[in-house]
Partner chain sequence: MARNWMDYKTDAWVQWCPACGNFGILTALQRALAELDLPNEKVSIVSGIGCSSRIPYYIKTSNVHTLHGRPIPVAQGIKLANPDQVVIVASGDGDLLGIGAGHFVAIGRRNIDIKVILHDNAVYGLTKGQAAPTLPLWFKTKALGQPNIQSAVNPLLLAFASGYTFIARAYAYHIDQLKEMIEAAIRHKGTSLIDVLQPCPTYNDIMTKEWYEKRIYYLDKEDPSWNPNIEKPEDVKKIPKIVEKMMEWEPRIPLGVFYRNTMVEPLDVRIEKIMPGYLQNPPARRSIDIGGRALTNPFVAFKDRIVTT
Amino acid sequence: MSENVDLDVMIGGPQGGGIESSGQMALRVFMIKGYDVFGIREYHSDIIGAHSYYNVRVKAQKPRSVRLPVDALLALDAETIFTHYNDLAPESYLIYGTESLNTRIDGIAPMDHDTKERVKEDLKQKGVEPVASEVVKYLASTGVKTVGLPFKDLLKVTAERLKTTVVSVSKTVNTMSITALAAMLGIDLGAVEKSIQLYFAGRKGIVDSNVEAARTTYEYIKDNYGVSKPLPDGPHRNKVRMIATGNDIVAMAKIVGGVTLETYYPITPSQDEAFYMETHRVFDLDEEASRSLGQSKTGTLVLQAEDELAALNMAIGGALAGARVATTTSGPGLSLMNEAISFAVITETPVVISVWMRTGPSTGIATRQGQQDLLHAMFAGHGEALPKIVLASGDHLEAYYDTIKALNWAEKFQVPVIHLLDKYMAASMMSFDMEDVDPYKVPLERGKLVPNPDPKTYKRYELTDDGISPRAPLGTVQYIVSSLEHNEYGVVTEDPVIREKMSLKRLKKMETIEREIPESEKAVLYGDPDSRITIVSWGSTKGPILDAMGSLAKEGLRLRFLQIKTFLPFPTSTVKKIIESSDDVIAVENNAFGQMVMAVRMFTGLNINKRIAKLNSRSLMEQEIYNGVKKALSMKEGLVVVSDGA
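Would you give me the structure of the chain only, in the form predicted in complex with the partner chain?
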C-alpha cells in the first residue's frame, strides 16, 4: 500500500562531485514511481570538494520536511560515511563505492577539524577504528545492510556492452549509485531508465550510456543482493507534474505575477532566483494571452546591479517609471538596502524585496539556515519607515501565491513589501501539480495606477480617505518625486502643518493595509482548533511542525499550530485570542533571541514562555519538533535547543 510508504534517503559526497545530479535524479525516480517528494540540500560554503548532502523524503501525499534517521544512505565518498554513520535507521541501507573503503578519517583534508575530532572520539567509544572499512563493518554489525559498489568494474562492463572505452562512460557513476539505491528499495529498472531519459533529455549519447550503466548496476545488485520487495506504485503516476526549489518557484511567481524588471546583486541563497528569471527572461504566453496580445512571447528584464544599494534604488527607479518591480537578496543585502527602503516609503513606491535569510550575524555561515532577520525586516529603514509590509511564507506553494500577493499589495498600497524566505526553502525542492500553482487564482491588481492622468488636476500625493494617492508613471505627466518631506504635488516642504498631514497620511495608509488584508492572510491556524496546546511559529518551520504534529496526533497528542504570516500588519487579535485560550504555548524559531516572541509581546503584550530553537544552522527536521514539543511540555518554561543534522 503506497499510503504507508514514508522513506527518507540521504545522498552525500564532495561538493561538485555529483550530489546535485544524483539528488535530482533520485527525486525524479520517486516521482516517476508515483510519489510526492521533498528534498533539501545542505552544502558547504566552499565551491568544490567539501562535504554536501541531499535529504529526500518520499510519501504518497506531500511530505513537507525531512527526517532522521534515514532508511538509506548513499555515500559518494568516505567523508559521507564518517559524517552520517549515526543517522542510519536499523535495517536501513548503506550504499558506497568500494574505492573509499581504505580512507582514514585523518586523510580527509576538507573535513572540518572540529567535526573530525568529535567523530574520532565517538568512534573510539564505540571501539571502531577511524577507517571507512571499519565503520562499514560496524554498521553491518548493527543491522544496516551495506552495499559496496565496485565502480571501476561496473564501468568496465558498461563500456564493453556499449563497445566503447571506460573513460567515455566514466561519468555514469552517479547513475550507478542511484540505480543501486533504487534496486535496494524495490524500484523497477523502468522507473530509473525513465528518469534518465528525463534528466538528460535531448542528449542521446549520454542517455544511452547512463541507461546501460543503470542496467549493469541493476543486474549486479540482483546477482549479489537478490531482489528486494517491490515498492508499490504511488498515486501520482501518468501525470504531468513539476519539481522546483523555493528559489525557482518564487522566480516563477514573479514572472507569472507580472514583474517586468528585477534587479539584484548576487548573494546566497537568493541568487538562484534571479538566475532562474534570467534564464526565462523571454517566456511563452498561455493561449489566451497569445490570442489577445497577438504575440506568443514576452519578457522580464533582469539586471545584475553593482551592489544592493543600486539593486533596490534601481528597482525604485523602475517602479517610478511604472514598471512592476522586484529585487532579491539575503540579510547582508537587506542591511545595505535599509536607506532605500525608507526612500520607497516616503516616495510611496511599490517594490517587492525577497529576502532569503541565512545564518548570521555578519557573514555567519553563508550557505546555511537561519531565521534571524525578522526584526531586521520589521524595523528596516530609518526615520519610521512605515507603512511597509513584512510577509513570511511557510513553504513553496505559499511562497508562490505570497509572491503574487506581495506584488499586488506593493502596488495597491504603494509600499515596499519585504517577503521573508530562507535558505531552507531556497535549497529545498518539492513535487507539485498544475492546480497547486494556479496562475489565475490571485488576480493581478495594480491599485490606483493611472496611466493617463489629467495634467491640470493631478496630485501625486493627494490626501485621500484611505491614505493612498493616484500613482502616475513618471513621463506621463510632469511632477516631482522626493525623498524629502513634500506636499501633495511632491514638492519639498518644511511646513509643519503639511508635515503633520503627511505623517498622518502614512499612518492612515497602514490602517488601510491592516483593514484590507484579511485576517486569514495574516495568520493561519492548523491542527485541532480546540486543542489547548499551541505552537506559534513563522516561515519554513511550518513543514517540520505539521509533519511532527501528524506523528504526535497518532500518539493521541493533538496540537494546534498558529502560523504568523504577516508581521506588518500584525494579526494582533488572532494571536491574542489563540494565546489566551491555550494552556501551553510553544514558540518555534531558527533564532536564539526569540524574535517572533518579541514581536508577539510588542503587539499583544503577551509572553510565550516556552521556546524551541534550532541554532546549529542546519535545516529543521520533523523529529526535532516531535522530541522538542515533548520536552517543552514537560517543562514549566524555558528554551529547548534542538541540534540534529551534520
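One more: the block was the form predicted in complex with the partner chain; return the form predicted alone.
If you are looking for partners or other molecules, they are not here, because only the chain is given.
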C-alpha cells in the first residue's frame, strides 16, 4: 500500500560532483511515481572536492523533514562510505562504485582530519580495517544489501551504444546510481527516463547520454541482482505538481507580491533567491493586470550592490521613489545593514529584508544551518530602531505567503520588516500542488500611499492617531529625507518638544502594528490543543517537530506545538496562556543560548527550563526531536543536545 511507504535516501560524493543534480533527479523520480518528497543538501564551504550529500524523504503525504538511519545510501566515492556507514538502517541498500573498494581512508585527501581520526577509531573498535572494501563487508555482515556498480564497464557500454567516447559520458555515473536504486526499489525505468528528460529539458545531448546510461545500468541490475517487486504508485501519480527550494519559493512570492526592485550582495545561502529572480525577472501578466497596466509583460529589477550596506540603502532609495522593494542577505550581511535599518526606521521607509540565517558567529561555517540571528534581528539598528517587524517562517509554503504579507506590512506600517529564513529552507526542496501557491490569496496592500499629494499641505511625517503618515513618492512632491530627527515636513530639528512628539509617534505606530496584525499571524498552535505537554519553537524546526509529533502520537504521546511567528510584535498573550496551561514545556532551537527562550522571558516573564538544541551546524531531523522530547520529559530541567548528521 502506498500509504505505508516512508523511505529515506542519502546520496553522497565530492563537492562539485553533481550531488545537487543527483538529489533533484531522485526527488523527481519519486514524484513521477506519485509520492510527496522532501530533500535537503548538506554541503561543504569548499567549492570543489570536499564531501557533500543530499538527503531525500519519500512519503505518500507531505514529509517535512529527513531522518536517520536511511534506507539507501548512494556512495559516489569512498569518502561517502567512510562518512556514513553508521547511517544505514538494517536491510537497507548500499550502492557504490566497485572502483573505490581499494581506497584506504588515509588516502582520501579532502576528508577532514578530525572526521578521519574519529572514523578510524570507530572502525578499530568494530574490528574493521579502514579500507572501503572492508567497510562494505562489515555492512553486509550487519544485513545491509550491498550493490556494487562497475562504473568503468558501464560507461564503456554506454559510450559504445552511443558511438561516442567514455569521456563524453563520464558524468552519467550519478544517473547510474539513481537508476540502480530505482531498480532495487522496484521503480520502473520509465520513471527514471522521465526524470532525466524533465531535469535536463532542452539539452538533447545530455538527455540522450543519461537515458542510455540509465538503460545500461537497469539491465546490469536486472541481470546481476534482480529487480524488486514494483513499488506501488503514490496518490499523486499523473498529477501536475511543483517542486521548489525555499530560495525559489521566496523569489516567486516577491514577484507575485509586486516587488519591482530587489537588491543583494552575493552571500550564502541567500544569493540563489536573487539569482532565481534574475532568471525570471521578465514575466507575463494575467488578463486583469494587462488591462490595468496596458501591457502584457512586466519585470523586476534585480541589482547586485557592492556590499550589503549599499544593497539596503539602494532598496531604501527605491522605496522612497515609490517602488515596492526588498533585499536579501545572511547574518554577516545583516550586521553590515544595521546603520541602514535605523535609517529606514527614522525615515519611515518600507523595505523587506530577507535574512537566510546560517552558522556563526563571524563567517562561522558558511554553508551550514543555524538559528543564531534572532536577537540580532530584534535589536538590529542603533538608538531604539523601532518600530520594525521581525517575522520567522517555518516552511516553504508559509514562507511564500509570509513574504507577500511582509511586503504588505512594510508599506502599510511604513517600517522595515526583517523576514527570518535559514539555510535549512534555502537548501531544501519540497513537493506541493500548484494550487498551494495561490497568487491571489493575499491581496496586495500599499497602505497610505498618496500618488498625487497637494504640495502646499503635504507633511511626510504628519502626526496622526495611528502613528502612520501619508506616504508620497519622492518626485511627486518635494520633501526632506534625513537620518536626523525632523519635524512633520522632514526638516531637521533638535527641538525637545518635536523630538518628544516624534518619539511618541513611532511608539504609537508600534502599538498600531501590535493591534492590527492578527494574533493568528503571530503564533500558531499545532497538535492536540488539550495536551499539557507543549513544544515551543520557531522557524524551520517546524517540519522536524511536526513529523516527530506524528511518530510520538502513534505511541500514545500526544503533544501540542506552539510556533512563534512574529517576535516584533510579540504574541505575548498567546504565549503566556499556552505556557501557563502546560505541565511540561520544551523549547527547540538551533542555537546555543536559547534566544527564543530569552525573548519569551523578556515579553512574558516566564522561563522555559527544558531545551532541545542542535549545535553541530547540521540540519535538524525527525528522529532527533523524537528522541530529544523523550529525554527532556525524563528530566526536571536542562539542555538536551542532539547531534546527528555528518
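Quick caveat, the model's predicted, so the values are computed rather than measured. Definition used throughout: the rigid core is the maximal C-alpha set that superposes within 1.5 Å between two forms. Positions refer to the first chain, counted from 1.
Once both forms are fitted on their rigid core, the CA atom of residue 291 lies 2 Å or more apart between the two forms. With the core held fixed between the two forms, residue 181 has its Cα displaced by under 2 Å.
When the rigid core is held fixed, the Cα atom of residue 476 travels less than 2 angstroms between the two forms.
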